[in-house]
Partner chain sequence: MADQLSTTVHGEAQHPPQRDLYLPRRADILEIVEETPQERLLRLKMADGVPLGHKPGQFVQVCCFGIGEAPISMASAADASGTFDLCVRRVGNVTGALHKTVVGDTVGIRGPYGNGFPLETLADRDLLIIGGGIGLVPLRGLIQAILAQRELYRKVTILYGFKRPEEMLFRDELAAWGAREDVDLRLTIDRAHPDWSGHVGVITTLFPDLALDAAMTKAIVVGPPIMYQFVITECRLKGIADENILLSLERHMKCGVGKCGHCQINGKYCCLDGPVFSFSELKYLWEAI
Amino acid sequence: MTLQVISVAEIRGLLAQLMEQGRVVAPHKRPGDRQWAFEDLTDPADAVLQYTTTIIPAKKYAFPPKETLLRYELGQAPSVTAVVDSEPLVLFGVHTCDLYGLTALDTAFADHFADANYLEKRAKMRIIGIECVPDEWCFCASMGTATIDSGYELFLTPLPDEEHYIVEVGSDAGDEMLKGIASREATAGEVSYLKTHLNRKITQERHLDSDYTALPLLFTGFAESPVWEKWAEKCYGCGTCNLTCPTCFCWDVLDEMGLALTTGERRREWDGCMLEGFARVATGENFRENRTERLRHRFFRKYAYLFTRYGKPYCCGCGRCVRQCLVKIDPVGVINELIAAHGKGGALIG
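In the form predicted together with its partner chain, what does the structure of this chain look like on its own?
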């Protein structure tokens, strides 16, 4: 389909139309400087079109911070039922980095034992992506996620007047959404603007000193590096980086009983490998006892272990981890320092 152009007023009209059909979430401005959050949309005017990143990524709609897995009733004839909740949802205003983040989670949750709690929510999601406003922490270009060509119904890129957006249609559902919305074909000038705009994003200042596809190999040479300890020294082990990361998906399980102790539920909750007890077993052994080991594990999981397992990196370059980190532990800083210290050979070659 040729590229279309629609106005901001029509975007708000589209949101109003989608709200009539069901739940719509969109970025909202939060108090404080440069703080946004995905929240339920009650007024199309509240949806923020131009922002950097939300504090918590859109993963919370497919993989909620707390989620019931089972309900049970104890007693003479105990019964247990699996709880798999999902509902149709329109996710508006998702950036390319976060779109990639969702596809990374899709792969992990669908692998081997496929997790219906995640996948059913995901299958009922329709997504309208939007081009972003990079800040000093973004490094999507280095992770290959500055652009993405699937995983959305519609994708919107602002034109210089900021009153109009170029619309790319990514699915049949996207076509459907545009019905009844006034749009016109993009001019040749607007199409070429789209290309130069994307080039600008791709040449982002903050970048890794390596092609991301080489990271799993490079990391083989980083295992024993003193660089880990240097950065970990200031880490609080608070786990904020895990919670705000679009590609982190570790969880804990908790049982909670009702007051009468006859009914209860089992929930999963977000967990984080930076937290001290994450790898501790009941005998007291902790397989990643200190912060250096935990920081190194987080990086290896993102840029080497899961990359190797699933064939794609588990970092989208969104910069949330460092943006929210009190001591600014920064993936680009850490990786570039590792490269500077140990070269680009990896243990197998270097």
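Residue numbers count along the first chain shown, from 1. If you're wondering where the values come from, they're calculated on a predicted model, not measured in any experiment. Here the rigid core means the biggest group of C-alpha atoms that line up within 1.5 Å when the two forms are laid on top of each other. What changes on going to the form predicted alone:
- Once both forms are overlaid on the rigid core, the distance between the two CA positions of A188 between these two forms is under 2 angstroms.
- Annotation for A114: C-alpha shift under 2 angstroms between these two forms, rigid core superposed.
Other form of same protein, the form predicted alone, not the form predicted together with its partner chain:
Nothing else is written out below except the one chain.
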């Protein structure tokens, strides 16, 4: 399908149409400076079209912060029932970084043992992406996620008048969404603007001093760097970077019994490798006791371990981690410092 152009009024009409069919989630303005969050949409006018980033990424709709996995009853004939809650959902206003984050989680949750809870939610999810408004913390261009050509039904890019958007159709479901919505074919000038816009987006000031594809190899020389200790001294170990990250997917599993001790449920909750208790095991041993070890592990996991396993980085360059960090531990700053200190001839360790 050729590129189409629709007006903001038609976008809100599309949202109203989708809300008649089921649940729709969209970015909303929150109190405070530059704060947005994905929330259930009750009025199409509340959906924010242009924003930098939400506090928590869209992954929470496929991988909720708390989720019941099974319920059980004890007694002479114990029973266990698996719980997989899912429903059709339209995610509106998802940026390319969050789209990348979801595709990264798709890979991880389908690996080895397919995760039914995650995959069923994703199967019922339709996504309308939208172009972002980058700020000084974004570095998606350095991670190869400034543009994306799949993972959405529709993708919207604003034209200079901000009253009209170019629409890219990414699936048959996207084609279906546009039925009944007034649109016109994009002109040659509008298509040219789209290319110019994307070229401008990938020339961000904040960038890595290396091609991201070289990171796994570079990290082999970073294991014993004093750079980790320097940044770890600033870190509070609060785990905010983990919990706001679109590609982090660690969790803990907990059992909660009823007061009568005859029924209970098992649930999973988000966890994070920067939290002190994350690596503590049943004997009380903690194999990453200090913040330096935890910080180093977090970076290695995102830019080396998972990159090597899945062939892509587990960082989308959205900048949420540094934007929310109280002491502004910036992945770009840390990695560039490592490259400067060890990138040329660093010791090969591990």
